[in-house]
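Take a look at this single chain, the form predicted on its own, given in structure tokens.
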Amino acid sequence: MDADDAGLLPVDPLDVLRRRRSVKWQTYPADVLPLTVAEMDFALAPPVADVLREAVQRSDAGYAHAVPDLGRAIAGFAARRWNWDLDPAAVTAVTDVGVGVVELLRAATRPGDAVVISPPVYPPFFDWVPEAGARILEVPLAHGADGWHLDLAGLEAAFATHPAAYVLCNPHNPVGRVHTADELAALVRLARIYRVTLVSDEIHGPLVLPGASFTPLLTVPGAGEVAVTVLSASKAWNLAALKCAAVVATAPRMAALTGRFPPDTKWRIGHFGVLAAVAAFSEGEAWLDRLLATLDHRRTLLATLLWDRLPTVAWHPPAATFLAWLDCSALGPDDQARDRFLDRGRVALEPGLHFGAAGSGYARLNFATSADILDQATARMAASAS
């Protein structure tokens, strides 16, 4: 195992990682280094591994029973990490964040209603809105010397046209922006004025890196009347295979949206997902702290490697997530640089155009891996770019 520094999480050697059967490790040939989909290369947190192992040993593989344990676990975590006094009863279990967002949009919109999103953004946002029967209205993020941020003036202009909802990414994937409390307060003010429902995807909330602090949208004064949050343990504890997420609604009007979910929603949750999420939120913070220290180390390492080897690639190091949004436009428009990294360097990154037109010239790199793999990958990328 890779053991770069004391206290950091180790990573299995590459030949061991290649035995994994997930999308990240099975999509490309064995000579490609995959830094694509948001899976991490670290071992599971011990409390999560233990609860899953114990469930298998007792053949406990039946239907999920999320109440009350999931709500209590999330509320405890929210209090400890974010000083959020959350009522466990405000938590409704859903299959995953995507299902939660789609069902909320179905409940909050009518066919053909506009739903606002802010590209560049997580690619499924472009699919979730039409799946719910609504249409997309784009208000791209603003971009300046200080990085990416919400275009509040653009959002106000869009909200004035009376869309049904806005789907917020908080923290924002792929740019790694942690929206400030002031920005979120301004967003809530606009939503209240124009009566726009806010649906906040906060799956990366536990993954705010040293130097930044996370503000859950529902902790902003007045947000509960217009907003609902969807969150999960799946990104921070690498549990995408185990289907369980949570919708949080803290006011009766927003809680009524969950009352419109299909009756069978509760049967579509994974039992192992509930067990793992409860373990992660309740007992997984020591491991999470090591993870955040490790990701901070990788973020710093990646900055050095890019500066030394690919100085024409620009980026704003993310304040959250384990995803680097790389401006490769000096190497070509659209996805040309990403394709060159893959075809010539045998390094796979996520194509920038998957995140919307604003992603032209960009690529997303997943740095939740070993220092050695990042070293190899950037060396190959540099060689392919020359």
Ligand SMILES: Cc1ncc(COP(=O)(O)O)c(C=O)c1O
Second form
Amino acid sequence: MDADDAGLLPVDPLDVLRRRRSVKWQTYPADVLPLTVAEMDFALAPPVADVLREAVQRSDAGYAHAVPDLGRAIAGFAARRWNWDLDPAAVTAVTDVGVGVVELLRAATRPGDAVVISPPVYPPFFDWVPEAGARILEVPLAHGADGWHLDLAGLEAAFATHPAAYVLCNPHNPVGRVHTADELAALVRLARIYRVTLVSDEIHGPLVLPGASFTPLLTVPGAGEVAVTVLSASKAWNLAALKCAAVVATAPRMAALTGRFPPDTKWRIGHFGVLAAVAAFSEGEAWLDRLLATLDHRRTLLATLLWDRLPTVAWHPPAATFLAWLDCSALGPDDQARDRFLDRGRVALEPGLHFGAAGSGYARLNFATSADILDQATARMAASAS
Ligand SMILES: Cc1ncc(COP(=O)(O)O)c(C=O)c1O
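Return one more block: the form predicted together with the named molecule, after the form predicted on its own shown previously.
Time for the whole complex; same chain goes first.
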């Protein structure tokens, strides 16, 4: 544990973390520090751990029963956290965010229709669109002095060609952008003019860090008729193992999309996932606040470490998520810097090119870990870069 982090979430020592059987801890050899896939190194939130422990004690490992508890828990959280008055009946449980987005796109598109995405973006967006039978139209994020943001002019030009849908990432992985209420209002206006369905992936919504505030897309006036949102507790409470997410559709035209989901969808949700998500959304806020304070601390620490040790690496500290999108292009094009960090430094980051061509020269670093691991990782990265 980090002794000097009073009030912040503790992290187990490395030898304990390495006993985890998940992708993050099993992909690389034992001498590599993995700061890759979006798993966190903190212990589970106590209300979540309790509900899972109790379910195991009851041998309660059957099929999921999500209605009405999941909708109520999400609606309660949305009201308290985001001032969003959401009808629990607008919530449909799905296996995970990927399944939610793919099924929504299948329902909203015809084969070969274009679906717009904005790279650099979470790599599965490039897979979900063709999985649904549609084709990708890229409108990259714009990059200015204040960081990355939606290219609204580029989106208008693309929407004018009548794509069927736009998959929004809000907040945006990997750049950590929290789209502003004005940007989202402009996006909704374009979607209404050009009749483009907006599918908003808001998995990182609960992970908006101190200093920023989150606007759920469906709280934007007029959004309900053109937009549908996919939410999950799986990022903010580290529950990817458990397979439960939620689609939110508030207007009849959008609810018709969930009405077209394959009937078996509800049998494919994880029962433990529903139990954990209900506990997280209804009882997990005190822990979430400690998590956000801890991530804020790591974000500041990373800024200091990078400034001191890797001054040629540029970044805009994220307003949300626990992911740092590092411009390492001064150290080489494509994934050269990332490869050197891994091969020589024994630190694994996500290769920038996985997030699209705009990721050339970039690497994504997961800072949901201890101060000690960040210290070691940046020292090794600096040594490998020189
Ligand atoms: C933007 C985004 N969407 C979806 C996911 C994955 O969600 P799920 O495992 O529920 O499909 C992630 C995981 O990191 C993500 O960053």
